[in-house]
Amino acid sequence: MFRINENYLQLNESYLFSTIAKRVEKFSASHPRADVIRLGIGDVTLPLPPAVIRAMHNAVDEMAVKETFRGYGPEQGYGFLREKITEIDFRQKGIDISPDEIFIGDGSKSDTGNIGDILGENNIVAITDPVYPVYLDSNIMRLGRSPKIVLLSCGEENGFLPEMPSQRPDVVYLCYPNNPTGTVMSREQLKQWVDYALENRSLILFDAAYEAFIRNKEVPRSIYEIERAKECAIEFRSFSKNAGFTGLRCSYTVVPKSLVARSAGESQVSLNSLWNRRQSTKFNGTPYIVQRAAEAVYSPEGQQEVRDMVSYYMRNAEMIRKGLTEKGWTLFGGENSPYIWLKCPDRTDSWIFFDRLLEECHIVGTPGVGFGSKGEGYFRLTAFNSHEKTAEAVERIKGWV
């Protein structure tokens, strides 16, 4: 009889956000008149920017004409988008990244989950706790619950930032601005990690999906702002939150050509070449229409519309921070990210707090323990709703006994 990948049996029965969705669905079915406000999953609510919509309409029209129809595109992404990313996201900021170091994907969730395909199974992998579940789950799928997976405790006592591990890791996952805690790393703190990785010949997988929400100019938006980071880091970016692409799906991964590893035979191997080979084999490319939509994000109109969208959500984050602070709750994040990480009042269990908030306030959030054991006793709220719904949620919480 055929066999399965037994590592899947070591995962939690359901993905965190699927579990939340089922609980909310059950509550709504038994309370059909409840006005449930969703501040849980990090899904956007504003429509796509007008510049993006126009670009998509134009691309659809192209697909209706024989001379401009597009079939399979390059697995790495079309040059028109890779060049815009290179110029606006990096070169204009003094960072030397070339188009052939950019790989267009269909979401950072996919890329951060798939990057393990090019990494060996004997690596020691360090992952922060609490953490975005995909990092941990995708490694359990490959390695099982193994001593090769090392969790870096990120608690209130260390500002929810990982300390340098005593055990040398081969691979380190970092996400800043952080999901779920909303915290950020200063330039000096990130430099310490780059220096550590260079000294120990480790690889940093840096998720910069929320870089657009950074307001503090002293906080780096890219790991490549740090000298020599191209020798030790892969960076992931997404159009999901800043441009509203959660339903459209587009992202990109930066794999510098100067990033090399050693094979078992001690020969040098380019990670850029390995990722290119992986994508060429397992991925047929992001659709042309979607890539034209992403290109429009870099137009002057698109840039302004994206800034306006990000500002809209950050106003919601400020509203939540202000209201919860007035209530006397302890909270973190929300200043350079769309996530607010609050301490459950009276040391309440985070799933119990989830149920109470849903049943008594009709508000959905995310229990911190869903992001790891160090998230127990904490709770995540997101800024991805309308001003009106966010204001209503804050008022309900402020009046909650």
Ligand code: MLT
The other form holds:
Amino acid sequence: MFRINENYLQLNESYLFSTIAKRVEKFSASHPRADVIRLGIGDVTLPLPPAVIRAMHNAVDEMAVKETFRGYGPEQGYGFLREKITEIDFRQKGIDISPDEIFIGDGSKSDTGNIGDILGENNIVAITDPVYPVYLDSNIMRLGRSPKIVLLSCGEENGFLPEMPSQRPDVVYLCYPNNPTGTVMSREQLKQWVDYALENRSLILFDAAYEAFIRNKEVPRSIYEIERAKECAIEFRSFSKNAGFTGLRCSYTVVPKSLVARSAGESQVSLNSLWNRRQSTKFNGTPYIVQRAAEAVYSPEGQQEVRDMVSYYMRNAEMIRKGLTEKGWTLFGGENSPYIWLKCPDRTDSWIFFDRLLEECHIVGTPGVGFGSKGEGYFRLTAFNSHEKTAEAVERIKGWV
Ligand code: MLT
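The form predicted together with D-malate is what I need now, so please give it after the form predicted alone.
Complete assembly follows, chain above in first position.
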């Protein structure tokens, strides 16, 4: 009899956002007239920027002509996109990253979920709690619910930031601006982590999917703004939230060449080569049309359109912050992030709060406990709906008893 990967049996029955989708579907089926407003999953609602659409039309036309048709592309991504990323996201900001340190992917969910393929099974892996559920779930898939997975509590008392671990981890996941709490890490705080990782020879997996939402100029947008981070960190970036690619799918992962580890035989191994080996075996590259779309994000028009989109969503975040603060609720995030993290009034359990908000206000959010046990008693709202629906949701909540 064949065997399954038993670690899967240790996961929650379904992925957080699938559970929510099922609950909402059930509610809508039994309340067909309810106008449900979705502030749950961080899915964008504005259409793709015009520069992106034009680039895709051109790329589709190229695919129709023998001379410009493209089949398999490089698994690491096309040079035209890797070069634009290097230039605009890093070099213009004084960070020295080269195109062959950039790997184009189909979303940070895949990249953060797959990175474990190149890491050893004996590593102690530290994951903040609460956080984006993919890090924990993908590690449980690999290691089972093991003492090798250590949770770093991020409570209100610490501003939802992790304390330095008492037990030395080999690998640490950090996500800033944070999903779900919307908090950011200052340059000094991030530097402490980089110094810690260098001193302890740990690896930081830094998820910067929400960097475009940072308003405060003092807050670092990339871990590589910190000196010597290229020796200890991999960074994940996404086009999903800043440029509206949640349905199109494009991301990139930076694996600096100066990032080396020791194999059991004590020889030095480059993580860049390992990730390259992993990607060229298991991934055939993001579609050409999508990479041309992502390239257009870096054109002058694309940059302006993306800035406008981010500002649009941040106005929603402000609207939610203002309305719910007036109601007397305690809120966090939403200033440098599209997520607002609220304390459930009257210490309500976060799934009970989810049900009440859905049944009584017809609003979907995300229960904090879905992001980890330390999220119990909190709740996440996103700023990714339209102005009209967000304003309506705020009014419903304000009038709610
Ligand atoms: C979220 O709502 O946390 C995100 O949309 C999830 C994701 O980006 O996969």
